[in-house]
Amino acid sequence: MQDNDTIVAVASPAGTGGVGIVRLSGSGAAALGRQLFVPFSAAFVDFKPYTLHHGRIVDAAGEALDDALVVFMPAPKSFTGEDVFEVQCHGGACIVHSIVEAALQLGARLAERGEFSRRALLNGRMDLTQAEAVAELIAAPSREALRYGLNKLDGLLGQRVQALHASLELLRVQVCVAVDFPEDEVECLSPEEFLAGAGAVVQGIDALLAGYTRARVFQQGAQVVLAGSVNVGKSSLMNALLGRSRALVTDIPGTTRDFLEEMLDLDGMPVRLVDTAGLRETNEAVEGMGVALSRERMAQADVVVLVVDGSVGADEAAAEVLAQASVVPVVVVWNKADLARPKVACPAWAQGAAGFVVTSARSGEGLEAVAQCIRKVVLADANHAPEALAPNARQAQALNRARAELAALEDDIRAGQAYDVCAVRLDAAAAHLAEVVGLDSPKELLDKVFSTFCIGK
């Protein structure tokens, strides 16, 4: 990738549409603009900066591609902090390739992927949380999702990032201080001072993370398995919460060998639900397979709702389930309500559930109730504030990073470790920080964040 070359690209989805968009940035975006373009005003003297202007899309030869609207943005005020030249031409595949390459044949280079992103990124536009805020927006499944990346774009997450580092940096300071004048009277960061100041960023830090499971069940959307003994009704209330015939019913026993999984809109929060095979000691190797499944996808899920036949009660395969409930989530629902319901509002087995909703998949009793109990129970731990900030994976991962080193040094802070030592420590969480924001962020790291961007951003 070169930083002066002027690039271009694709800016719209693939495939045929209304209108679409070809991106062009870069120190020559402004003349190759004025070589593809052909006004229709007759009273055109040259690009009014952000301002559309009706004319004809030629190529190199000057035949003409299309009607188009063009907009040109110049440096500094645009996406990637360049000169950047957009075409909106009508939405064909043919009309936009070509558009693309008659730039290619007049200098353009092909944009590698997130390379109009990362320009904005190296040209100070925006911080790394906010270049990856863009996709984040682009592939965002719910309104929620929605949410955390405009909070993200606006540059907020960053922000409170990069005040943390701050706060690291102030501490370095003083500790260099400490080190360097330790016989001199100027005034020295006290252990209880020190751990005080290390402590806050960690507090900081705990708030940041309290908003990624959140974000992460809003984003790729929460695993929901469905559990219990064989014939229980696990299939029929997941074909009742879809409103439509997923899963195979029938009243033969390990019908279900294998985990179904369907995508489910929970007032906004997207779940995958899982349909898994009933619990119970087999010698049918196929079906133990799926058992087997059925358990793995038990340990891996956000909740398990734990399918009883109300007509029978708890079994063996309802107590394995509830014997989990202090590692993940389990909400038990009584099925098959319209054949029995339970004598007391929580029966005294299912008291270490984390929910308790009666239903009847047949009649559509309590689906409504499951639901909503399942979406609270996702959500129990998490931080509704609106203004909200939550790290992906990737910021997370860091944020954990530094937080551990944090720890480590309020214990050596407390051990009586010398401060040339705690530094060390110091200096570790502030480069994990600074990780997140994309401070002095070394090229393979910025190579993998923006390989998963799309060519156009």
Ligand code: GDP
The other form holds:
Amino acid sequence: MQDNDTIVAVASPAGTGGVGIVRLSGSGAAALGRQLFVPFSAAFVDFKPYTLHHGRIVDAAGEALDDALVVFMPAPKSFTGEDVFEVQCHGGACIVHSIVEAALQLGARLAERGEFSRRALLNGRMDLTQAEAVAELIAAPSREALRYGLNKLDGLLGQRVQALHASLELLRVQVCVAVDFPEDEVECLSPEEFLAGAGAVVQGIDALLAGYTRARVFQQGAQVVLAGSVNVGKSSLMNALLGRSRALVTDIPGTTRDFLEEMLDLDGMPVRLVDTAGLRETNEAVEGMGVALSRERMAQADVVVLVVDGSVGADEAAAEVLAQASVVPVVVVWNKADLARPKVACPAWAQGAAGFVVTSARSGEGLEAVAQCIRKVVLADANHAPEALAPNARQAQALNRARAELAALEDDIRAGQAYDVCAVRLDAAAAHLAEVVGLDSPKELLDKVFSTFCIGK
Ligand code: GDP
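Would you mind giving the form predicted in complex with this ligand, to go alongside the form predicted on its own above?
What follows is the entire complex, opening with the chain shown before.
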């Protein structure tokens, strides 16, 4: 692959639609565009940047393929940072593919997956978080997820991480001075200052990680597990909640769905609602596997909804679930209220729960309250930053690694470790932060460090 060769791809979705988009990017985009495009206007001289031109698209032999609008966006002010030529044609599969075919015949190359974004990254048009934001926006299942995606596309997360990275670089410079000129009068970084500097970056990382839970919920759905004994009304409640839901959320990538799990939209919050096998001791092998699976799903849940048959009251299964309440938030649902109501608002046995709601899956009573309670409990834990800024799983992993290095660094500083040993951890933490935004290589980091040195004294 040459760096700047001209790539082509269909940018609109597969299938037919009103409009189809074919995009070319690279050094030959303008020349190819001139061969593909025959203007309708007699006044047309050449492509005016960022201006739509109307005309006919032709293949390499000059045969007409479609009428279209085209736009030329010269480097560096285009999505990829290269010359870009875009064709907005009619959205037929044969039309878009014929235009791609014509571009290939004229010397373009078929783009690889994500290659336009990768070029944008390589050309400094966006950092890795912004490139990922494009994919997150497209996959967003909720309005809230759109906000997260847009903020990230604006580069807000990247800027925050870059700022933390710059703080570590500054510490690195100060550490180098301390190591290289220990006897000199150069002002040295004291262990207290070193600790404070590292601590500030840890706080910055923690602030970003705090948004992760909330974003994950809105991007992938909160996992809500219905648990309790058999026949208490779990399936009925699941169906009632699904019936209440405004819209089923489908096609969220990365979610596994089996017959027990359904996606629903809980007033803007996507939820993966899981109906589990009733919890009871059993010698029956298949049922036993179901019960083991229920326990597994409960352990992974964001919220466990413990359903209790109000006409029977709390039983062993309820006690088992409530015993987990310190690990996973439990919402107690007193179901079958049409048959029996609780004597007090929240009975003593349910005191450890995060919420208590009275329902009747049969009459529909309490469904709103269950939905609200689940939302409140899921989001209470999310401790989100007001600007809706949150790393995705990859970014959170890199941030966590950077944080772990910094925590170990703090221990080293307190233990009086030599600064050149401490510097190794500092570099490792910086490298993990660099991974978040796609900044490269320790070598670059070192170049930067030494370029700030005044070594010639
Ligand atoms: P699961 O085993 O916990 O999933 O329970 P089901 O949803 O299958 O319900 C068990 C039985 O209880 C069924 O006969 C339901 O019709 C009945 N049931 C469920 N919810 C209610 C309710 O709110 N009121 C009444 N009276 N019966 C209910």
